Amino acid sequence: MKKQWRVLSIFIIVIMVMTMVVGCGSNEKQTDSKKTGDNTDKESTSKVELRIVTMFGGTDPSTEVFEQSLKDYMDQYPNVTIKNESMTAVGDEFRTKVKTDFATGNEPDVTFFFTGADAVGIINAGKVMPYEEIWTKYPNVGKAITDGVKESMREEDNKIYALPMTGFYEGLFVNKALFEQHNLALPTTWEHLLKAVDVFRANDIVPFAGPIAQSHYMIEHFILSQAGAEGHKDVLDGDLPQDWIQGLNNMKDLYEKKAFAADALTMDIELAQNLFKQEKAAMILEGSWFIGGCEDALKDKMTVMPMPVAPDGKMDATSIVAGYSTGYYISRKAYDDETKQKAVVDLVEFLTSADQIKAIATANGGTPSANVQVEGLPALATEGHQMAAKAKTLNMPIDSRLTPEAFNYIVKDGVPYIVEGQRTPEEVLKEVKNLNQ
C-alpha cells in the first residue's frame, strides 16, 4: 500500500511540475506576443503630415526660434512631418492668407493668428476648435499658461479657441542718445515733444519714423493720447466721438510740422523701422516685439515711454496699448480626423510648453504668457516691462473691436488723405462707422 502511495505521490508530483513548464512557458508566450504587439504597434505607427501657418516667420525676430522648436518636435516625434508656411504679421499679406485659407475649406491644421475681430469669422464658422472641448480630453495642453492669461483670451461666447505664446506692449520708443546729443528732455509730455520735433528737423533727423500708409501704430496711440482709455475703447455705435476726431488731427498737426520723413505717405512698417534702427529717425511708435529686431548697441541707447498726453487730453500718462492678442488655434478639420487629432493636440501642447513660451519671450521681448523667468533680458525690455506694469490702464488694439475692414479704412483710405487735408476725421469716421455695423 505504502509502495502504491508512493507511486502516486510521484506521479502527482511529475504532473505538477510539467504544469509549471507548460504554464511558464505559456506566460513567456504571452510576453512575448505582448512585447511583440508593442514593437508591433510602434513599428506600425502611421506617418501624419501637419500644416502650421504662424506669424513667426520672415523677418519676425522668433523665426529661428520657432524653426528650432518644429525640428526639436520632429526629433521627438519621428513619425510625423510639419509643413511650415509661416510668414510675418507686417501688412495685410498675413491676415488675407490665413482668412482665405479658412473660406476655402483649406485651413491649416495648427494656426497662430489674431483673437477678436480677426477670429469673429472663422469662430462663427465653427472652424477652430474650443479648448474647453479638447480639455476634456487632453488636459494639459497649454497648461503651462497661466489661468489669468487663459481668461483674458476668451472670445464673445466665452470660450477659449486661442492660446498666447506672449503678450505684448506698444509704446513711443525713443533713441534718447540722440535727445541727450541735442540736449532735449525726453518726450514725456506734449511740450517735449514739439519740442523734438522742431530742434530734430533743424538738424535734419526725421523726429518720427511713421509710415503714414500703415499708420496702425499711431493712430491707436494719437487716438489713446487725445480719447483716453475709455473713449479709446468706442466702437463708433453712436454719435461719432469728438476726441477720435481731434486724435487724428493731431497727427495731421504733426504731418504739417514736418515731424515724419518726406516720403512717409509711401512709407511701409519696415522702411519706417530701417530709418529708426539706421539712427535716422529719433522716435518711432511701435510694439514689444520691435526690440528683437534692433541691434545690441542700439538697443543700449533707446528707452520706452507711454505716448505723451495730447493738450486737453483725457488719457492718463501711464495708460498704454497692451494684452494677448494672438494664439495657437486648432482647426476643427484636423481635430474630427482621427489620424491627425492625436498628433495636432500633441504639437500645441509642446509649443505652448514653459521652454517654448520662455524661447519665444527671449527672442521677441513679449510678456511670457507662462510663470517663467527671461533671463539676459536687455535694459530696454526691462523698461518695457516696467511700463507695463505701472500701467493704471492697459488697452487692446482698436482693431481688435472694429471689424478689420472698418479699421483698415482709417489706415488706408482714411490717414494718408486726413493729413493732406483732402479728406476731414468727421468724413473718415462717418464711413467706418457704417462699415463696421
Second form
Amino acid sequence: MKKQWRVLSIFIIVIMVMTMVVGCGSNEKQTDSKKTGDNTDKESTSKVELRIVTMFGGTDPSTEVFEQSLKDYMDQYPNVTIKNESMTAVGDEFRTKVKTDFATGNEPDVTFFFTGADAVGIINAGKVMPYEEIWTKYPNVGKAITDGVKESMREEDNKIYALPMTGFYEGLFVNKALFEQHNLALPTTWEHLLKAVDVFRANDIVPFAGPIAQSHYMIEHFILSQAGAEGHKDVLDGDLPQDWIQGLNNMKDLYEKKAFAADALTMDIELAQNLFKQEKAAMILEGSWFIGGCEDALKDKMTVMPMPVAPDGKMDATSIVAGYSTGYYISRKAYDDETKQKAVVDLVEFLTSADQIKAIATANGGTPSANVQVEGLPALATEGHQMAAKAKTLNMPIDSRLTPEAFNYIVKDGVPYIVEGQRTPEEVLKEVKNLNQ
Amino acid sequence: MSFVKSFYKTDGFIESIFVGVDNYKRLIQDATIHIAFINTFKLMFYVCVFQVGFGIVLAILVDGIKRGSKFFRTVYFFPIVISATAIGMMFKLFYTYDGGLFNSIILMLNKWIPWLHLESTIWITTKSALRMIALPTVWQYIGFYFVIVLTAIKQIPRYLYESAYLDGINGFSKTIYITLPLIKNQIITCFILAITGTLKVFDMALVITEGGPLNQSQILGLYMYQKAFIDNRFGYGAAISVLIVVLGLSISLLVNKVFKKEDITY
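The form predicted together with its partner chain is what I want next, because the block you gave corresponds to the form predicted on its own; please supply it.
Entire complex below, previous chain first.
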C-alpha cells in the first residue's frame, strides 16, 4: 500500500513539473515575438474571448445588423472571439439575466443595458467602469457620440458609465388608412380620440391595442397628457399627485368605453403589437423601435404623433417621452484584466463608431447618438424624428425614476385593478410611494 | 443562504440592510401572498386528483391490454421531455382570443353550423385563469405517474390474479381489491411527488398568464420569482422561498402520517 502511494506521489510531482515547464515555454515564446518588434499587433496578440450581452437579439430589429458588426469586428481582429449572448429586451427576462449575471460575478465583458434606476445597483457595486477613467488612457472610445448626448448619460455621481447608440421616442402610432376609411380626423385632440374610439368600436375595429397587464407605455402617456412634463417627473416623495390620479382615471374611462381589445386584461405587448400590425387595431402607444418590426406596406399607412392632451391636462401638445436610456457598459472585471483590456475597449470603440451608430439607427429607426445622416429611412421614421425635434419637452420614462418594484406595482397591481374598479388610483399610488422609499 | 437573505432588504447587488423579521411581517400582510397561497393549494388539488388520478387509471387500463402497451407508454410519457416553457407557449397560443387555436376552431364551427351561434371566448379570465394553467400542468406530468404506477402493477405476481380469477373475480373488483391495495405505497409516493412538485411550478404560469389577470393565477413559486428577480427584492423573495420549503416539508410529513406506508410482501 505504502509503495503504491509513493508511486502515485512521484507521478503527480512529475506531471506538475511538466506543466510548469510547458507553461514557462509558452511565456518565452510571447516574449520572443515582442522582442522582434513585429508590427502586426493584432496577429501577435494572444487569443482573447470576450462575452457580450445586448438587447440586439431575438426579434429586435437591430439583431441582423449587430450580428454583422460582430463578424466585421472579428474579421478585423482575428485574435478576438466574441461570445454573443444577446436577447430581446421585450418583457423582464433581459433585465433579469443581466442583473443576475452581475449579481453572481458572471458579468459579461461588455453589456448593452439600461441606464437610470435599472443600473443603480451595478454602478454602486463598482462593477462597471466610468468612461472618464477609460478616456484618460483611451480617448477615442465613443468619440463619434455628440457631447450633448454624452452629457445626458451622466448618472447621479456625475459620471458616464454607458455609451448610447440610438435614442428613442415614444408616441401614438396611428393607422392613417383606417382613420381615412372611416372619415375620422387623426387623434390630435382628446375629442378626436374619443370620437375615433366610438366609431372604431361600432365597426369591430379595436381602437387602442393596449395590453392592460403590461401597460408601461400607456402609464407614461396617460400621466404625461394629464400632468404635463413637470408633473410627469414627480417621484412621489410629497403628497399624492392629483394629475397622476386623474391620468390613471382617464385610462379607466377609456377602458369602460371599450377602447381596448376584449382580452386587453390578459394580453401581452406582443399580442397587442400583432393586433396593430394585422390592422385589427387603429392606434398603439409604442416606442421608435416598433417601426423596425412593421412591414413596409403598413409603415406607409402609419403616422406617429404625441399623445393628445387630456381634458384639463397640463401637457404641451408637442411633449413626448424620449431620450437616451441604453448604452454600452464595460465591466470593471474585464477592464482590470490586462489580457482583455485592449480588446474590450477596441470592441466598444468599434461598436460606437459613426458607421455602427448609423447602421443601428437605420435598422431600429431611433435617433442616432452621433452626427450621422441616416439615409433610406421610411417616411414614418422621419416623421418620428421630426416629432422629437419639434417637441418642447422630452421626458425620460417614469421607470427611470422609480424603483423597479414601485413601477412594477403600478403596472401589475395598479392599472389592471384600477380599470376593473377594484382599487382606486389613490390606493395604488399610496402603495407605490411606500415601495419607492 | 435564502434563510439568511430573508432577514435583509437586498436588491441582490450591493444594497443589503438587515431588517430583522420585516420580510416575514410583510409576508403575513401581503394580499397577493394570500391569493398565491390559496391558488397553490388549489393547484395541488388539481394535480393530486387529475394528474395522479389519470396516471393510475391509464396505468390500470394499459396493464389490461395485451398489445401496444409500449406504444401507450411512449405516448403518455412524451410530454415530460418537452420543456414546460414550450408547453406553456403552446397553450398560450391555444387560448389567445384573436387567432388562437380554440377560438379559430369555434369560428370554423360557426361557419359550418351557423345556427349554433358560437362566438369567440375569452379563455383566460379572473375566474378561469388558474384552471387554464392547471390544464397543461396536469397534462404534462400524467405520464410520469402513469409510468410509476404501471411499473408497480407489473411487480404484482400474476399468480395472485390467477387464483382470484378461479374465485370468479371480475376486472373492476380485481382493481379495487387486489391491484390498488398492493400498490398503495407507490401511490403515496406519487402524491408526495405531486404535492412537492406543485410548489415548484412557476414556468407554466409565467408564460401563460404571468400570474394575472389581477393576480388571480398567482402561485407561490411564480410570486417568489417575480419579487426576487423582477422587482429586485431578493430579501422578500428569499422569505417566500423559506415559506415554500416549510410548506413542502409540512405537507410531505402530513401525507406520510395520514397515509401510513405499510410493508407489503408478495
